[in-house]
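Shown next as structure tokens: one chain only, the form predicted alone.
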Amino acid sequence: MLAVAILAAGKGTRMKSALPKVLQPLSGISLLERVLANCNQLEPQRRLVIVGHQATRVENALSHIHGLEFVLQDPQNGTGHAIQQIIPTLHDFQGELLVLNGDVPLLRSRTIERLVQAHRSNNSGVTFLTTRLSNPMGYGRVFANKQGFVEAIVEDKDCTEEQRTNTLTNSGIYCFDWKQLASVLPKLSTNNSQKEIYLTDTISLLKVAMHIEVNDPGEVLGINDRSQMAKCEEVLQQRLREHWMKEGVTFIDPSSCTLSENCIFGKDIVIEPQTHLRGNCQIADRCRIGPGTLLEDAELGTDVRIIYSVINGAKVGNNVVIGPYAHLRPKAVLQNNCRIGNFVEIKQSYVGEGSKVSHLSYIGDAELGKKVNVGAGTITANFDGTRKHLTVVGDYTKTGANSVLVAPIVLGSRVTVGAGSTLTKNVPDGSLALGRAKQLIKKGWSV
């Protein structure tokens, strides 16, 4: 059987920020949620969360993920210490204790997996991962001889300065026997310079101890202040833009756009630079998308070509054209063939198979027939200060330059609204409809 133990309770200082480090998000996920997702695929039968600082904020953020057990370390007084607090609660759990750190997020499922089936085959007290940095300032330095016994670990605050030339470093991601581990945990003192209790030294304790080295440090990288979580998201957007090129999605200046680990393309899409996607995005074949574009929750059929422009919530068609400078807000629909030109914001509205809204209007709250043609200016005026309302467009309708609809208002198939027409009745198919003020001229007004 496995157990996971997650390292949460932290106040993250570091952070300047009023919102727990563990629920900082990276790429619109939170720390601690892309923890959990890494161990996932291992089905582990216990999972537990040791919460601190502003627990009840931890636990409420995680109230969507089922099974999950809350521990609370209060006071927070080290590694240790936080493993101490869940032996009621695993009292009569027989197999390994998996100890991940709730800021550590790039760990790769497939290196969790390696490191319990290491464990497994080893019969040690504890397997964990080690890494070599350049500069390991900070980390706890991990002596072990060639075969991978490990002989000590040494907290950097506690090392000689001999001690700290050695660049193998602890990850602080640990797989545990834990009848062993339960064993030696009552032993931990705080004889340290940080008078913590440190689950480092359990490793001295235990008859066995093996590591397993991480070629790549970016998998281990924990997160302490701003500057280490930009890196975090480098090394994510890296490897999502890598995945998907290889999958058949070109990225004409990569490092300038980012991704959300929900989106999905297709074939021979094109990604323009600086071209941003967040949320549940879907993008089918031939999309060429930006440059400048930002899109969340989007929808895309096939073909649709997009600049400078901003998609949120919105679900489009085959062989759409927007932009530039659109603006598609949640529960725009657009359907195939259809163009969305410069300025254009269109707001919970449907916009039928070929209609164009090309230049300088708003669309909110209204359903287009299919080819209609919104003429520059034409604006939808869809709220009375207390309410919204509907506005319907017949198919083949044509609005003039500068028109205003007023809602709720019904316009036929077939109709043609005259330029800087303001219309507040329905008018039937076939119509013209014009609503202008009588044009006055003053002669001789300027002399």
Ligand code: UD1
Contents of the next structure:
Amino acid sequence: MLAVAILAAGKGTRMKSALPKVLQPLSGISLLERVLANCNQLEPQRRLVIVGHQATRVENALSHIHGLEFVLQDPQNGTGHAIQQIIPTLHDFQGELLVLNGDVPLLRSRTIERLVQAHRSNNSGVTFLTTRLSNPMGYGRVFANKQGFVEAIVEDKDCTEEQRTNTLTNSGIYCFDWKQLASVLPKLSTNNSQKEIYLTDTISLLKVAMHIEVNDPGEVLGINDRSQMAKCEEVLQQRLREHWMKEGVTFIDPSSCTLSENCIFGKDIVIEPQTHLRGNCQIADRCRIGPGTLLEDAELGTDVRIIYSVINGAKVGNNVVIGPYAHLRPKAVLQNNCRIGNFVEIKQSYVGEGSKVSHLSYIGDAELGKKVNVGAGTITANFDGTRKHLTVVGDYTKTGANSVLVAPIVLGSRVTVGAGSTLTKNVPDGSLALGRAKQLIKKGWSV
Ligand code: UD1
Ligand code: CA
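The block above covers the form predicted alone; next, return the form predicted together with this ligand.
Every component of the complex follows; first up is the chain already shown.
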């Protein structure tokens, strides 16, 4: 039987934030959600989250995850005190207790699996993860022999100058024999510089304590302040880019681009510098995105080309060219072979196959047919001050430069709209529509 307990009650003082540390986002997902996801593969029988500082807020943030047991730690007197709080909850539990620090988000599932397996095979009281850090400041130092048996963990603040030179650090990820741990937990004291009850003090009380060294220190980076947070973000981004490069995506300048976990790429895609993909993005084969582009929850067909643009919640067909400086907003749907040019904004609109909106336009709440040519500066006036209205434009219709289509309005197919027109009435198929003041000429005006 396996139970998991996640330490998430601390305030995270060093973050200097109104948001509890474990709710801080890393690539859009909170530290705590990441820690929970990391141990999913083990399918633990019980999942306990120890909450304290802003407990309700932390619980609410996890309300979408089923089967969690929240245990309150109030006040927060240290990591050992936190685990003492779960004794009643696990009073009849037998098996291993995996303890995860809520602020160590980058651990790989297979490393946790390795830890649990090693613990089961060496039959120890506790097995935990360590790593060697060139700068171990802030971490507990681990004193162990060559066989991997651990004598003690000494917290950074409690180390002598000599102890502090030890670079073997505690990662805060432990697999305990629960019965043994429960029997030593009441023996912990606050005899240390922070006057807290340390979980790390159980190490010297258990028979026996062993550690496993993690080769990639990036996996066990802990987050105490925003500088460590930035470091973790960097590690996470590097992992995501490496993954997709192995899958056939080219990055021209990888370190200048960021991705979210929920991006899916096809093959032979090129991501140009300064390009960022957030949320759920799906990018099909042979797209070329960037430079300088932001995509969020975007779906792109094959062979799409985008330069210096912002695409949010839009769906784009195959072979579409976008930008520079275009803005696609939620529910913009572009069919194959469209062209969206500079300074064009499209919101909640359908643009039919092969249509072009090339310059300086706003298209909102509109349905454009196929092969429509929207002239430079054409605007759909969709808002009457209270409500939004629909503009419908038929196939092969052309609007002249600086047209204003006042919605609700329907233009038929093969309509031509004269430049500078403001249209408020529907236009039948095949017509020319003009809605502008007649030009006056006054000869000899300035002689
Ligand atoms: C802890 C370890 C240290 C290790 C480091 C790894 C202890 C005493 N020290 O130090 O050896 O190198 O993690 O990252 O365990 N928390 C509670 N209740 C509390 C205090 C903390 O739930 O009363 C939670 C925090 O929310 C956090 C985790 O425990 O998620 C770790 O607490 P933190 O104060 O960051 O410990 P460190 O000083 O980093
Ligand atoms: Ca920490």
